[in-house]
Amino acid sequence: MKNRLISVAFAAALASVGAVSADAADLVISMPNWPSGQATANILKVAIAKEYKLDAEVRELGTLTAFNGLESGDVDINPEVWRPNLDSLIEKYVNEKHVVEVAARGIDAWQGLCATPDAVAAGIKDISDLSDPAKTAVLDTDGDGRGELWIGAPTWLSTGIERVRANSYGYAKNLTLIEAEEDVGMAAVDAAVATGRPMVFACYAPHHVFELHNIVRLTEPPYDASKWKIAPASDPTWISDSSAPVAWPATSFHIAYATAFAKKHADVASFLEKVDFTPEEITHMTYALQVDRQPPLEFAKQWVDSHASRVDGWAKP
């Protein structure tokens, strides 16, 4: 999802750029505005202080600004770079400019559609079920006989792709596609589960919703590069020009760091290459911050304490 938030995060970043206190810290870790990025940014801060006695400033920055900062030297580490969604930035900063490194190890992620248990019980298990009006009628929330499907926030890049997928698969004909902020979509899931109502919605993992509720991913045909025809989003007609009647491509996210920083602190760069969070841990992190409302730095201190030997292992040459 993270890449979906570029436009919002970028605006926030613009506001914060310039408020740099150059003498305050040994390095700067950019922090996204979503829970897993907040958790991992702070875990890296605490772990690097533990292993290398370096003081890291965690600074909330949007993805684009973070990449610019990695190039300019204002930022040293970006804890969460999503692929393939940000491959164009990786192409620019890693392959062309050679100013950023992306850790080879990634965390597996996933994007697609999910169903509440009551939707599954109503017979909606595969994406093809969404093309059956008799089945999708149970998703109706406004009394017009057509089901509703939340496809994401208006600012997310993925929301447009979900619209493309709905058109390509054909279920856009009998479902009303809803765009609303993620908090609205997730609260709708909460309310649907609480009252035993079926709901289908766009989802991604790792995400705390999988710990909050017994959510089921809809099955669908696997990703096929030959069928995934997504036009550039800069084109005003990109949605109608695109076609994607298959699952999303495999997704992962990675730590990135500045090449200049790696030259200065090869030991820390080696450490970053060894960080091996699992998707389950990321889910727990998002749950701890988003649901249990633990402060990110406090959470990070506890996490590093309770995983001391593992963190030490990352620091071994």
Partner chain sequence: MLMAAAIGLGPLVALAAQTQIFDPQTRTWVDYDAKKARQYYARNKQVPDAFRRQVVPFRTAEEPGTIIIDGNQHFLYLVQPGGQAIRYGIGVGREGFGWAGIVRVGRTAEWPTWTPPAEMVARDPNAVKWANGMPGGPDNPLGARALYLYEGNNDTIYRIHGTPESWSIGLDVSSGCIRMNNDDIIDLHSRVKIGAKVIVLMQGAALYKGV
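Since the structure is predicted, the reported quantities are computational estimates derived from the model, not experimental observations. Numbering follows the first chain given and starts at 1. Compared with the form predicted on its own:
Structural comment: of the residues Asp140, Arg217, Ala180, Pro249, the hinge joining the rigid parts that turn between the two forms is found at Pro249. C-alpha superpositions between the two forms give a turn of 23 degrees for the smaller rigid part relative to the larger.
Form predicted together with its partner chain already given; the form predicted on its own follows:
Chain alone follows, minus partners and molecules.
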């Protein structure tokens, strides 16, 4: 009886495996944990299904895991690869290993630090003001005498670079650097504006926060390539080994896809190279997901329906 039970269980397991295999998606799109990446990942899923009848699984993954997946074949498309944040990964996977392609077309963006109107009124307008404890005292929210500064989500490479910048400029000495998910950071911005509390935080555009509030970007010395020394993030000591006492360089983000996937689906790879989201559309996407709380997949279905001719154009040879 015991053997029979084992046989029945084994057969059930095999049937289960077969069912999973039969239901497996045709491709996998990695999805970042920020709203524009969530929107574009799902738009690509819906658009590819519309044009090529391929079923895509959207899977939330960290950037490093996504790049590893592009190499191993577990991931086929990464919808949002930021440069220069991920240039060390691009150098490794694109230029050295030749297992990933980055679409030539990118979306212009920028990164830096921003202040709420009350922080500006308190005299924090330039990044050098963050090194003045008398000024940053107004950023103290927990009564310990040190102001707080949200620098991004724990899994973002940009968060590490903001920590490098804080060390390089010197304001890490008198500010507590907070790492938290973007939902938490943006909720803090909303609350700060609503209550008139000064707040400074890491910011990037395109982003809906500039539609909601009168946010001001802190001025700082312009980017200087000779001073921007960011070590590869694969090095455990990369933050302490890096230095960046200047503004971020010109920024953009791009779709990336596995080289093996492009060989198998050259038509889809050509499609990905033609996707041309604008910064204004990206802002609208983040607003829809973060403010209007639209589910990413439902938003994507509506977006593709309302941009059908444009999506069809991306698919033309």
